[in-house]
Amino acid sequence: MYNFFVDASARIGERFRISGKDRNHICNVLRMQVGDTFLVSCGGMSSLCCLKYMDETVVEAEIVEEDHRNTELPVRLYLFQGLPKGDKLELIIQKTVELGVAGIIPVEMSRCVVKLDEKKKKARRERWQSIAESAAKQSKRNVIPDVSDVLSYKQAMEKAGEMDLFLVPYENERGMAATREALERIKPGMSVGILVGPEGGFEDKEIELARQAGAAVISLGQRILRAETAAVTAVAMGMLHVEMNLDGDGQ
């Protein structure tokens, strides 16, 4: 079932009015007809809707079932990702949005190969946000996760200090006991940051600064993972722990 995101101004009574690119997608790409159903997500809640009216500028969808299904995790997972090479961050955004992250924070780190000027940062962020929106639609999320501006490592550590729990998977950390203990600290309603390094990994100083910011340094296993694999693995571990052990009471 298709899913579309709108803001509060699109709702009029028991109907949503959808225009712009989403109207075009509904009418000209999907070729929906009056009577077809789809999901409309607004304000963190998704409603099952039935297409009731369409013209050259707008479609109207009537709410059939409000708060149809909540697909959001009872915790807010934030991925802090050291900038990887090429288009790897696009894959990381797509997959971690599917897994349930609340937001993605790209981070400039010492061993990042990629160096972006301000113009490129703006263009890349627009591209990354578009990927997050597409992934949110595909995975039937209730919200579109935000991809933030690219942060310096210092800025990232300041933001990490706002998290209830901050985890750093590190290739030199051994043993899964600390990982299990860290995951068991997650409670409903918490914000959890996960910092994954770029291809070159972390410098010792960066790990020390992360510890000073309150990070729990953890392992993802005995094998060395690529940056994109580590990001997906870390988020998946957090998602799986939450889905298996926590309910939604903290939302």
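Definition used throughout: the rigid core is the maximal C-alpha set that superposes within 1.5 Å between two forms. Residue numbers count along the first chain shown, from 1. What you see is a predicted model, and the numbers here were worked out from it, not measured in a lab. What changes on going to the form predicted together with S-adenosyl-L-homocysteine:
- When the chain is split into two rigid parts between the two forms, residue 160 and residue 180 fall in the same part, each C-alpha being assigned to the part whose superposition fits it better.
- Hinge motion between the two forms is captured by two rigid parts, the smaller swinging by 113° against the larger on C-alpha superposition.
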Contents of the next structure:
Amino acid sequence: MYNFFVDASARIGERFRISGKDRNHICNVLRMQVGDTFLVSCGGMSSLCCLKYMDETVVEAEIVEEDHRNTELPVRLYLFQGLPKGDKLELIIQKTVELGVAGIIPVEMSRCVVKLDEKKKKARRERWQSIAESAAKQSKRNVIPDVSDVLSYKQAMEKAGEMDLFLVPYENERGMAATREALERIKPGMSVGILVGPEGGFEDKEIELARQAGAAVISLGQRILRAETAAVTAVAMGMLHVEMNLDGDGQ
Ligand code: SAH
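Starting from the form predicted on its own, produce the coordinates for the form predicted together with S-adenosyl-L-homocysteine.
Below is the whole assembly, all chains and molecules, this chain first.
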């Protein structure tokens, strides 16, 4: 979640008035809208605020919760997950939401066994979203991560290519140097996509397309992990790296 630091003079009653560089960032870079929430830190205390008003010189944000504990990572981790069999994605959603993902994107890949028709996709998505919601509440997240529509591989590459960093844990990759380097590239405020294959893994062609989209192909160690173990491991690895190395101002 974004966090802006202001002086005590910015507080007027239950609102913060934010101008200058931060206003520009909110309006023109982040393109926030009325109703969006973010944190405002003032005098060592963070408040959860809701954007109420914006014009050419100022943004006004109303305090929703004072002395709010931000539990969000200063980096947005998105899990792109090749559709696994049965209800495995439910477990993956529950666990990765607890670990701090910003969103989950189910992806159709060549070696996926399940094929969902449109009706099933819609019903599944609703169920997946409700699992994300309960996991977010249980783990005291500030936001409820979004489970997106199921994307084709091509659509997933386009979306992942827009991320600041795109990581692909690949079962045939050897050595941890690329993994270490990739983690070291993570900086506060970044969006990081992580694509994990289904039970059948990746086809060579898919790895090639991922590389073309800018992916860093990495290993998660010498053992072959099941898809759900790999998803949880990759997100946990990103989360712990961020928690241990980056401070939480989220900008
Ligand atoms: N069927 C494949 C394994 C697929 S495991 C085989 O037998 O070789 C499912 C997914 O988990 C993989 O596509 C990959 O994204 C991830 N994964 C599993 N083990 C991994 C490892 N050691 N390193 C990196 N990724 C791994």
